[in-house]
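The chain below stands alone, shown as structure tokens; this is the form predicted on its own.
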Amino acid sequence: MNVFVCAKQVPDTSSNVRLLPDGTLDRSRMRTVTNPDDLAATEAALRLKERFGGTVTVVTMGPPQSEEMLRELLATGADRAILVTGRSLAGSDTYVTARVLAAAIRKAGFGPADVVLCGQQSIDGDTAQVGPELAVRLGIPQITNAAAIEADAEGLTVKSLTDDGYRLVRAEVPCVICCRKELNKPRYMNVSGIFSCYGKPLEVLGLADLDADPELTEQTVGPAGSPTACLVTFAEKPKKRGTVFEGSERKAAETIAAALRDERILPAAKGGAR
């Protein structure tokens, strides 16, 4: 069994969003991390190559930079990477986003007996569509809202989390599975691994390099490619500064109840009182 996972590097949402003139963010200004998802879903695809050996190849499509994120993933244990990178991809939508990535799985030797892992959702779009999307370019099952997966040599059950409670799918493969950050705890770093992932392959291609899906060319990707459009975007704007009341707890407590009572968020104390 051999897994692909598809990863994505975001804003760190406890920076600074910042926003360009056309209304995308300004990645190149913020602090970014790996997705929190797509690292359960790593962390999903190394104990089943640990149970059942194959290799786990990590794939991204992004900007340059996305390089990093990439050989942290391969330092955790992953066999290989795979970078889809160019300008013309920049903007590109779920729809477009999963065509290509599902050309890049292809490309990388996808097979019968595969498995691609990713991310529920990403914390950037938060739209939970790439996974679905994915599995429908690639013509296989798909399970959503993965919180536990148990894997035997028949195929793969999933504890799939719905609106009232979980249940227990049994998937063959070749499939795709959606993770939320809750399925496990994602493993560290360590020295050895550090210095064993710059010599693990790490490709880099292009939009031309995408043979398995000859349709994918600049008029296809990218803004002009994505049949979702983005009317308005905004950066929320910061809260007001808290107020710290101090001294004991019973005069804190007296001077929080006056100050609501102040706001008619508390009714008055009887007889005037405060």
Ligand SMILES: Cc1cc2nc3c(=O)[nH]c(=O)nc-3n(C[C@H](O)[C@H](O)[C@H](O)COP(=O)(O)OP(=O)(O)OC[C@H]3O[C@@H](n4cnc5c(N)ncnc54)[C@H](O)[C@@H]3O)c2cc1C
Second form
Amino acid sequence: MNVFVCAKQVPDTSSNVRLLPDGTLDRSRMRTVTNPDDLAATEAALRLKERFGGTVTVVTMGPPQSEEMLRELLATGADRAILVTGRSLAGSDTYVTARVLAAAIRKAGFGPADVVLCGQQSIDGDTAQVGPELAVRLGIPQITNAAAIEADAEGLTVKSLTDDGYRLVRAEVPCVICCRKELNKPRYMNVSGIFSCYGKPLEVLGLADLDADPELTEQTVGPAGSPTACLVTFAEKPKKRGTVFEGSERKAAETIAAALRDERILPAAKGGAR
Ligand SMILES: Cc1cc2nc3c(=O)[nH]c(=O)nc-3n(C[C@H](O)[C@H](O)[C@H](O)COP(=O)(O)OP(=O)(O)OC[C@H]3O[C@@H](n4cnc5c(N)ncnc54)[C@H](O)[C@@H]3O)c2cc1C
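Previous: the form predicted on its own; requested now: the form predicted together with this ligand:
Shown next: the complete complex, the earlier chain at its head.
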């Protein structure tokens, strides 16, 4: 089983987040990190490789500086990396991104016993659409919200988070699994991994290399080929400072209950007491 991991380099939201006058993120001031769900997907892929053999290939579509992220993932144990980049791809929405990633994964030799692991969602775009769209593009089943993955010779059993609990889903390979960050604790790079990552293959592909999908052209990628458009971006106003109720737990609970009655969030107490 060979595993393909889709990973995205995202702005570190714990650093300086600022918007430019045109509403886009001022990325020049922001540090970048690997999207947290994608680190969990990479760790899951490395564990599958340790148990069943095969290779781990990390794939990203992004600006040239995404290569730093790919080198880090190679240093943690991935075997090869693919960067799909180009000016015409910038501004692509999830529809185009999934299509480009599917073409790159096909070109990289995706086979009938292989698996694609994605993050559930990115912390910047945050749509959670790329994984499911990728499964549709590759014509294979998908399992989203993976919080645990068990594998055996016949396939995979995934514990998938739902609104009111978990469900166990069984899937045969090939399939796409969208991973949540609570799936595992990603390993750190070690010194030998950092040295060896520079000798591992990192392929840089452009649009012209994606011949697995002949319909991918300058006209069908980037803003021109993207059916979604972002109309406005704005920073949320800071919330009002909350109220702190001092005193014993009982006294604080009574004060909070009275405040909620005043706001008619709780019904009035019997006998008119507050
Ligand atoms: C030159 C260039 C510049 C770009 N600039 C930006 C930018 O400024 N902002 C931006 O958000 N995007 C940028 N992209 C990438 C692309 O537009 C977005 O990745 C895409 O719209 C994904 O949306 P999302 O973040 O909502 O994904 P989600 O659906 O929330 O992501 C779910 C999962 O899909 C996978 N995934 C998503 N995007 C990628 C990707 N690009 N590569 C590999 N795996 C991925 C990850 O596993 C992720 O956890 C750029 C791409 C290129 C080529």
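Numbering follows the first chain given and starts at 1. Take the two forms, find the largest set of C-alpha atoms that superpose within 1.5 Å, and that set is the rigid core. Here the structure is a predicted model, which means the values were calculated and not measured.
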Exercise. Determine, after fitting the two forms on their core, whether E68 shows a C-alpha shift of 2 Å or more between these two forms.
Key: no
